[in-house]
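Presented below, as structure tokens, is a lone chain in the form predicted alone.
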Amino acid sequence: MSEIVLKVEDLHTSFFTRSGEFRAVDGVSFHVREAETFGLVGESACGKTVTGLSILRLLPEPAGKIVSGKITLDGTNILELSKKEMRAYRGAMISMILQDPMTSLNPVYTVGNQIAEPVRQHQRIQDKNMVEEKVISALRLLRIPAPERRLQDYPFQMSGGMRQRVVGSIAMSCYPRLLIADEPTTALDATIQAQYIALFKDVQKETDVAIIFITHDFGVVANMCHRVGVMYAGKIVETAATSTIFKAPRHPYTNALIHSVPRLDRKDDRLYSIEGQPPSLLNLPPGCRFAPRCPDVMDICNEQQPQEVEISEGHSVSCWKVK
């Protein structure tokens, strides 16, 4: 079995505002192994992106703060690093691909300049020809055609799918140990999305990079992820291998999410939807956070938070129904 690259233990991240404390990530724990893709799935505002930003220590300050927990990357607790030491980790050891490439890329700099920046910063290469070789290699890694010509292109001269590949080239230019992909396929059409997922798999095979794939699309999860953590209101409520999540989901929220996905082999008069809204992170309920929307709710669900139970090897659930 491959070694663990990242281990997150009991992570608590909050935003402190005039209204009070918003507990965006509340006791999240998981790990990612080398050459493994771990999916973080859930509705919008459940804490997926904040988890990724917490790992990178890129929370908006002063409101955002990691309250407690431990984030270990290759044996180093990165929460104990100074800001200067953490800057050396970002890009070199940990990279992130954001959802919209147009907000990630600077419109007034060429693609070549933007990929060259992390190469110069982290690999300490100043020779112009060597930097250019590294940039072309990064473009080739993401299967960008004619990379030598693309060096002088600006982001607006490229399609959305090609821009997303450029963002991937920047993230992988220093061959990091961990890549966090925050819904990178959302803005792409179905055909380009499938190509991008296949590209991710190829890049992972070539580099053995560990990937955290953040998404709300279970179709992407099925094609991309080895294991899945289902998030709801700042907590991971179920963790299992992808095949197990689809064949035998045990948490009512996981089951509801899977049933919300349209299927070609099933004719439905009306798409399934989860009733209600997630709770406010400012005023969380005392019991299970999914209880107000759960079809199987019991009295204890409204009174006490369920503890995580490992029902089989690698399959953990936080639900009072599971014993």
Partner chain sequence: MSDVILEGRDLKKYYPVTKGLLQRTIGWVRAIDGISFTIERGKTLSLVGESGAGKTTAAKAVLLLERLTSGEILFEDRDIYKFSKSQMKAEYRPRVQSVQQNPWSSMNPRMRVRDIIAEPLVVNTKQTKEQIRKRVLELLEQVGLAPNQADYYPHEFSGGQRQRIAVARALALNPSLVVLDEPVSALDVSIRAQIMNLLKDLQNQFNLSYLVIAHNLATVRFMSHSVAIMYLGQIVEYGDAEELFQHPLHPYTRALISASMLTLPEDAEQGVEQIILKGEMPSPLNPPPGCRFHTRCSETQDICSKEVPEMKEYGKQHVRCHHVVYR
Contents of the next structure:
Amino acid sequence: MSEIVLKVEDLHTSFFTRSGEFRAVDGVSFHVREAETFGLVGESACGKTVTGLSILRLLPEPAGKIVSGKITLDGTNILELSKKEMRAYRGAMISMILQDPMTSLNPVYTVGNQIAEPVRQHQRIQDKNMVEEKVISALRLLRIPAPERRLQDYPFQMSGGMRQRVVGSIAMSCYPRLLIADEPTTALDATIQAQYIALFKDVQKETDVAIIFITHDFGVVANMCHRVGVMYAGKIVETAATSTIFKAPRHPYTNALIHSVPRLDRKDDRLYSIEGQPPSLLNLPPGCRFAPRCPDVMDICNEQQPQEVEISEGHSVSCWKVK
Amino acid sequence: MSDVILEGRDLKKYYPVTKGLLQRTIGWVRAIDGISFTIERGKTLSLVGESGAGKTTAAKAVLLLERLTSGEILFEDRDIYKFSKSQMKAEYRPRVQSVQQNPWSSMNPRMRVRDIIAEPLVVNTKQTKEQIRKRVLELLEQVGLAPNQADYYPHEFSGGQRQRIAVARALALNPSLVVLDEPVSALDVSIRAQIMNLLKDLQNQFNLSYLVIAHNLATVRFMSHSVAIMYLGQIVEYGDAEELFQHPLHPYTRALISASMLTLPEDAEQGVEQIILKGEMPSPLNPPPGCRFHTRCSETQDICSKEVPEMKEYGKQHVRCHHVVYR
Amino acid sequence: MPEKASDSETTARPVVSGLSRRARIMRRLTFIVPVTILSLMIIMAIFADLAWLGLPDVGLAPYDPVKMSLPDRLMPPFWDEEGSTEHLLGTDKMGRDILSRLIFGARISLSVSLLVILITSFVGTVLGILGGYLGGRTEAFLMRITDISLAFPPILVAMLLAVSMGPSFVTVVLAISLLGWAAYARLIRGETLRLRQMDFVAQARIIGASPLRIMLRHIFPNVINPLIIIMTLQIGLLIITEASLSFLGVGIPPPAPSWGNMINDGRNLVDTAWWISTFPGIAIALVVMSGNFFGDWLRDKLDPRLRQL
Ligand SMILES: Nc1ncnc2c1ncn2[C@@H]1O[C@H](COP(=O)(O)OP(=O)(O)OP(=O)(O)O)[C@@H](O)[C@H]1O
Ligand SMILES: Nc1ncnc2c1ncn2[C@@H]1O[C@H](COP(=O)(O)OP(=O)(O)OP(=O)(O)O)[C@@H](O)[C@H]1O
Ligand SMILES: [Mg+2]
Ligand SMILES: [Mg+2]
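Other form of same protein, the form predicted in complex with its partner chain, not the form predicted alone:
Next comes the full complex, this chain leading.
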């Protein structure tokens, strides 16, 4: 098996606000290997983005803080790096793609300019032609047609799909070890999304980059990810290979999520639905966080938090039902 | 004999594109360009397509938010553009209601839920305060909210609950047709099923007709009786929902279905290939000649770039394509 | 971080209070100090005397502001060797008590501002909502007038009007209001244009609500916040405008005291009797600053709610 690029152990990230401590990420552990895509799935506000930002150490200051945990990239604990060292890691070793292609590019600079920036900064290349070459190869990596001509374009001259590819080119321009993609396809149309995902699979084959793919769409997970972590209210409740998650989910939340999504390959009359909504992070239940909505809830669920149990190779679940 | 509640005939909406200080018109965006459809009583028609296909424009025309460039809309066999103002106010407006995509902007943040749901009644009927109060409570119960929530403001609710409020408001006047523009796409995954089930239950209970606008095919399959697939302002395939999903005839429909299918990693190894379309949807400002889809179609032939395909009937389906292979 | 439009109970992003203790105290001070000053000024204006209760002899002001007493003329403030505690802030060249004039001046200057704010905000809001919501010719016409109004120097127009109508309290109010509504009209029109695009306005049309109902029930309540913010920010500007007019001799006619004409009174004596114009000057500065600070504070306070729309 290929080597582990990133390992996150028991990560706790909180926001300290006027109304109290928001435990946005509360004990998350997972790892990603070379050339592997790890999907982080979950509903709005469950802490996916905050996990991603914690790995980059780009939490909004001063409210957001990593309280405890360990994040190891290629054997280095990046939480121990100085700010300056961390800056050198960002863009070169780890990079991130944000959700909205419309706002993640600066409207006043050309596309070429924006891709050149990380190249200049991290690879310390000053020679103009060399920079341009790198930029073109980054555009080519994301299959942007006629890259030589596209260099001079401004973001507003491009469609949403093209812009998102440019964002991808910026992220990949220094061939990072780890790419965090935060819902990069949510704003795109189905056919464009399919293109983008196919493209990213190719990019991964070419560069062996490890990808953390954040999404709330199980369709995207199925098409893109090798392994998945399902998040609920700041915790990963189940981790497994993608096909296991779909065929034999063990956590009631995973099960409910998968079955509440309508299927394209058959006609359903009714959808399985979970009542209620995720708990407020300020007011978490003492036991399992899913207990108030869980169809199989037992007494202990309301009292104590379940521990993570590895039920088979690479399949872990945090649920009292699973022994 | 089917009972048609609303029929659109050859609807067109062109938006002018202006330039310069003098606002000279330099072209037209053909947002919808000759679409026809029928909605049956108690049934659901879905308009599906990618961003910019013209779905919202069609819905806005039905809701009278946008005046069409040409075309007829027949409501219970009567041309609504021939209605007088008072007929419109009495016989069309109250009977065609809508639920919008974004539950965070579809409600006046300064009004209480009670007043939001009551507004259609206040505007359109002469009911007493007491009657309205009772009706609001009844509606809240029908959409699964508690009576004591009537006095809250919209920002005190979650997205799913707000969408329930929006449904209650749409039902207040006992409409015949409800236009649902992306009713669940702004909601959390675990909440979507709740709302979709609710919408289906209400349809059965009150024999409602729905015009659903959506881009998610799985949602559409769950909700609809018939489906119209739109591409660049036109309907390319139209017909019975089950037929269409089981035997898609237009290459665009096939691509769309394939793009939305779950393909697990081992499916891919077994050679279940996704159809990946090349390129992107061209601008509706100057759509390609001939078949509008030919620039991205994998089966394109000479004729496709030259002649505009007509809508032809194949069993229960209508398809706009030169090379349909039917059975 | 991509901002989602989510704002339900469970997903609401709380306001970050990463501010240090000192910053928080400062922020509270920028509220308390201006509000205190403004309240004091208003109390001064109201209780300068109680003539409006039928008790002309009772009040905060120690003397009648227009009563001349030539023997006492040009007395400096009490801390000066030649000053006396009978006239705490001294007297002017006609022997009138500065403190009393200052207190009565608050009444005149503040009521001018208040009236002008009420008139201009009403007119501006009505025209702004009409123009923004109805669009078309109405909008084009209203916006041309607004642009023209904003193009004139207000002092000049007010002077012309004052000269032709003769100076009086009413003239001053009308003169300042004549162009003042335009700033409101422009802001409210912009807000209306934005709100008109919102789904809830479309929804109101779908249920058949009339344009008047939409403007009153759906647009107006949502422009109140920005309206209040500029109303407070205008206090300062209006005090200054009134003072300028009075200073130029076309404002509140003497002997009635307004802060502006008090400064005018002392204009030629600044080197010998500095106190005549300095105290009203300080009063103006205090009110203007308080108005602006309070307006900024309100903006910070109300804005996040606006974004929630
Ligand atoms: N700057 C912040 N200040 C305070 N709380 C925050 C901040 N950013 C995020 N949070 C809180 O952290 C939690 C997790 O947020 P996060 O953005 O990671 O969610 P997410 O899983 O990415 O959701 P989405 O699908 O909506 O993007 C939320 O409850 C959110 O309210
Ligand atoms: N008011 C307008 N003026 C000019 N062009 C418009 C206007 N409204 C829509 N259009 C254009 O008409 C076309 C169809 O728009 P429409 O909103 O109907 O698409 P849609 O199918 O609803 O897409 P989406 O999924 O993004 O909502 C688009 O190209 C759009 O840019
Ligand atoms: Mg996120
Ligand atoms: Mg739309």
